[in-house]
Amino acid sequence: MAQVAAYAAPSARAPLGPHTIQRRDPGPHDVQIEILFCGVCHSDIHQVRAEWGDAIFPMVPGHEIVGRVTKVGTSVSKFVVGDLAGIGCFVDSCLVCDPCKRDLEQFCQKGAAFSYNGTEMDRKTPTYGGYSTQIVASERFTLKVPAGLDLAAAAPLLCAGITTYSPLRQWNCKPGDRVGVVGLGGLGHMAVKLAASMGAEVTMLSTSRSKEADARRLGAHAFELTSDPKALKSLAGRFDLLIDTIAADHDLNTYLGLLRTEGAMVIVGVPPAPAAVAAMSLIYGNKKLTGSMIGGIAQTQEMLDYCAAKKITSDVEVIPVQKINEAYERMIKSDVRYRFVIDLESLKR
């Protein structure tokens, strides 16, 4: 076992603070990673304030990790020594349930092994995430970080860019498609980045007007303000798909109508409340209202290479550990664009 330098959130609303947590020795097919930059998710917020119920604690958070192998185990072929890899949201899954074995590993029947505020396979070994200096992991819940991609601007691939990624593919988003993003922050930028990149024609729909020039920036073709009644009369049944980003409470229905025949609206942000869906937004026009969470180890894959092939990173304002309360305050009050990331160097300093 390995003592390893942290930051940790001690207990419920807590401010986070230096910590040594263990990490185990690579066993046969695991590999060590040195962590480099870990993003910093709204979701890591959530968890080390128990805001979706157990937590435990103390807790490391970070699932947006990139680094450098320095490690690997007997039985390792896809990495060696140098390689930059990645881990995201889960670290290993039982692999023999039906998801597991459809590539949807987030979905383990057993309960996928959180990267952190979770515990391994044996439901007994706590899960750190990457708020530390070194993680180690299970090869097949390894990502290859192809090179070069900017590592700070990579890490939060591993949650935002796959989050949003995987229903522009589940929903065959191509040339043509019109596809709206609900929401311009984390996932939102990476939403429009992603569906200009497959050539869809993308609208930004927000409350904000400020946030105008940076959604065209994106890539964004178009911008509509939400709160204008003449503007979302003129946007019903326009979009193919919608992408709804947001996190705080709204009215789906609004969002509904704009969508065309046989549309589908897809949810990745997460309300703090459960929202009412009228029956008839969805039953006129055969809508469609779903989910996506995360993506498979094979799909977060796809969504690397593809990134790297476009050039796609995400806008980042980088970090020293030391500042991370700041930046969940700063997170709260949206004055981030549009992802903050942790330089670990800091946590060794």
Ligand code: NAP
The other form holds:
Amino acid sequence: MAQVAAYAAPSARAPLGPHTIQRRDPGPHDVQIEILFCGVCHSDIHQVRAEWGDAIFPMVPGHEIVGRVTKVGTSVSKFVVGDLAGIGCFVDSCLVCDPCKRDLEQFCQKGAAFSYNGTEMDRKTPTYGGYSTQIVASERFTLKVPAGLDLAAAAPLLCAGITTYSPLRQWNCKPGDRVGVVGLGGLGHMAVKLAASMGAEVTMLSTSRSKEADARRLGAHAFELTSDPKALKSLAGRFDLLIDTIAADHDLNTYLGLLRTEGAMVIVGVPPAPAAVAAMSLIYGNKKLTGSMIGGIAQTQEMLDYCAAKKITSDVEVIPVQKINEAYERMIKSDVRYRFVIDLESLKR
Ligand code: NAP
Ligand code: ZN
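Return the form predicted together with the ligand of this protein as a structure block, the form predicted alone having already been given.
Whole complex next, starting from this chain.
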């Protein structure tokens, strides 16, 4: 067992502060990783505030982890000491159920071991995330981080990247498709970059006029202010695909009206309250309303390799861990350009 410096929320809604956790010594199939950077996802805020029901405290959030391998177990073949490595939203699963066999480990029927606010597969040992200086995980659930990527900017690929890459692939995003991205935060800015890289004609749908220039720089061909009813009216029936990243309650019917006949809207954001969908919003036009949760390990590796080849990373504001509570407040006000990333050096001093 190792004593590891971390930042934790002691209870729901309490501010995060310094904390010490224990990490296991690496078993035969494990890698030990010194964490260099960890992205800050809006899911961290939802969970620290217990907005998704029961939560486990003290909670060390963080599932966009990039670091360097410092130890490998005796049977490890994918990594050697000194390699770059990444950990995303989950660290283990049963590997024998149907979703696991189909490379959808996030939907493991026994319940995947999520990287924090969960337990290992023994259902006893709590998991702790990347707001810490070290993590130990099975090599099966550890990603290879391609060389050549800026490491701080690569960290958000482990959640924001895969969460937007996966539905773009599932809905066969291709050159000429009209893709609308709803909400320009961490997920939204990755959706814009990735959809544009796949050749789509991307429209940013945002509540923040001040983000227009950034949206275009990120690759959006058009920008529309969703608070402007005239702008929305002019977009009726336009999009093949909408990726909805909004973390707060909003009216889905408005956006469904922007889909073309047989178009699809994929929800990835998790607003707190259930949304009312009028049957006619779907029936008229054979429209599809669907969801998507992160991506399996194989697809996450595919996404990392794709991003390395296309030189795609996140636009980040690097912060010391001591600024995390302030960063949360800014994210809630949609004031993030476009992902906070913690430099774990700040926890080693
Ligand atoms: P974020 O960086 O805070 O961005 C959310 C964006 O939504 C904001 O920047 C803002 O964009 C827009 N927004 C916020 N409040 C709004 C409101 N009241 N009305 C309309 N738009 C609003 O969050 P994130 O990290 O991208 O995460 C977004 C959501 O996805 C969270 O709920 C998170 O839990 C969820 N998530 C899901 C998955 C998954 O697997 N499905 C994975 C990761 C995260 P504008 O300023 O452009 O309007
Ligand atoms: Zn996340």
